[in-house]
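Heads up, the chain below is alone and in the form predicted alone; it's given as structure tokens.
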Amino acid sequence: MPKLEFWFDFASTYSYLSAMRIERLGRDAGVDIAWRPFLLGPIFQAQGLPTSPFNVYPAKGRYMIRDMERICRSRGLSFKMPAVFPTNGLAAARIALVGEAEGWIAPFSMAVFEAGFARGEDIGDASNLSKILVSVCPEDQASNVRARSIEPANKDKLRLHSNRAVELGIFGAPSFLCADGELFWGDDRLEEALIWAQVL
């Protein structure tokens, strides 16, 4: 089956849009989706940006919020900007990598995005993450998952993901990587990326 890598950051508004539809679109297209969490912060810093470009350029930030409102309304999604932006997605990304190995990365990631951008919750808050985690894995396993997420090997895995993103030329999220190395950026390129993946 063709494969498409979905590179996303939990602090990315437009990644929320893709996360809420990529599994369905992938199934319809016969393309397997590989979820790839990474951190945009180091990439922005390497470009001389201390924070999200949406904060550096206020007009761009205001446009993004209005754009998200329009798109979410058209897709039947809720949208609420969190009080602090960008949110801290580090812990969520580490947990997602545990979920990647166990097969629940997609539902966990979707639940994190819904919490962050449909309800405006702080996804960096441990109690919020715990609630999300028990919604996708048994409660008696949640504490073990949290412990495993901060083990050195898992921390290194996220670091390697983020380094790999730089090597691939990824500069924003969401990004989509096809098996031949073709890279697409932005939620509005998801359908094009799926078509490209199908013909390989």
Second form
Protein chains: 2
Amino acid sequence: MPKLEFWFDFASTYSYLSAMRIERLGRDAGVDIAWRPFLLGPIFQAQGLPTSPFNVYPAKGRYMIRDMERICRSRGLSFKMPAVFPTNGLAAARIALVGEAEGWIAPFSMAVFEAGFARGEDIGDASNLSKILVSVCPEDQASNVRARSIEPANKDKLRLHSNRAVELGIFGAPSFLCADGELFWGDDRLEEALIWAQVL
Amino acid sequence: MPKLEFWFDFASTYSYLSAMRIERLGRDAGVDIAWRPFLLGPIFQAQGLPTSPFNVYPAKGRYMIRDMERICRSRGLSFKMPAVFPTNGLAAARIALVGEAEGWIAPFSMAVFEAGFARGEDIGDASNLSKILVSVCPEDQASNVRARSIEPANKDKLRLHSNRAVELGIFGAPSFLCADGELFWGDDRLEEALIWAQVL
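After the form predicted alone, can we look at the form predicted together with a further copy of the same chain?
Now the complete complex, all chains and molecules, led by this one.
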């Protein structure tokens, strides 16, 4: 089955758009989706940006919010910006990697994006993350997922992911990577990326 | 007839994509296109960027070229980057404003974009611009268009255009402005902008 890697950051608004439709579109296209959480922060910092470009360039940030409002309305998605942007997606990304190994990364990640951008909640908050966790994995597992997510091996895994993103030429999120190395950036390119993955 | 303002910079690769299809799409949609040349350089400089973001952020620049190659191939357009990027679009933009008053801004601008990005020519070069000029306006007019383009009133007009772009919240090109102030950024949003203009 063809595969497409979905590189995303939990603090990224346009990643929310792709997260809410990529499993459905992948199923329809016969393409298996590999969810790849990573952190944009270090990439922006390496570019000399202290925070999200949407904060560094206010006109771009205002436009992004309006663009998100229009797209979410047309897709029947709720949209609410969190009070602080970008939110801290570190804890969520570490948990997602535990979910990758255990098979619940997709529903967990979708639930995190809905909390962050449909309801504008702080996804860096431990109690918010706990609520999301029990909704997607058995309760007896959820209790120790947080602990496992901050074990050194799992923290290293996220660091390696983020380093690999840079090696792949990724500079923003969402990004889509095909098996032959072809890279697509932005929710606008999701359909094209799926077609590319299909015909390989 | 509904109207859509097309804000573009002659040095902008994605503006080339829109320039080559906006007259046709506008005609099909019953929307009148107003061509609005402006300069991105001062906007980037106000953001603290010494040159195009595609040069400041090399990974983004490499991706843009690959993205342009894919899109141009799918649309049957030639694509060749100029040896120096970004090219100096100042002289072309001033001439385009003379063309705005005289009714040949669309064919002139399309010819400049084809020279710059289909053939990779230097559109800042005076002899290249002269060749383009005689292809779109009567030869006896072409001879003095260059002189009129650098008259103080015309130079001011371009400056006012660029200042107005900032006031409108424009931060990149191409941008599309509807009569109610709704702004769309990027060739990917051209279809949506035309629909917005139609239903106003």
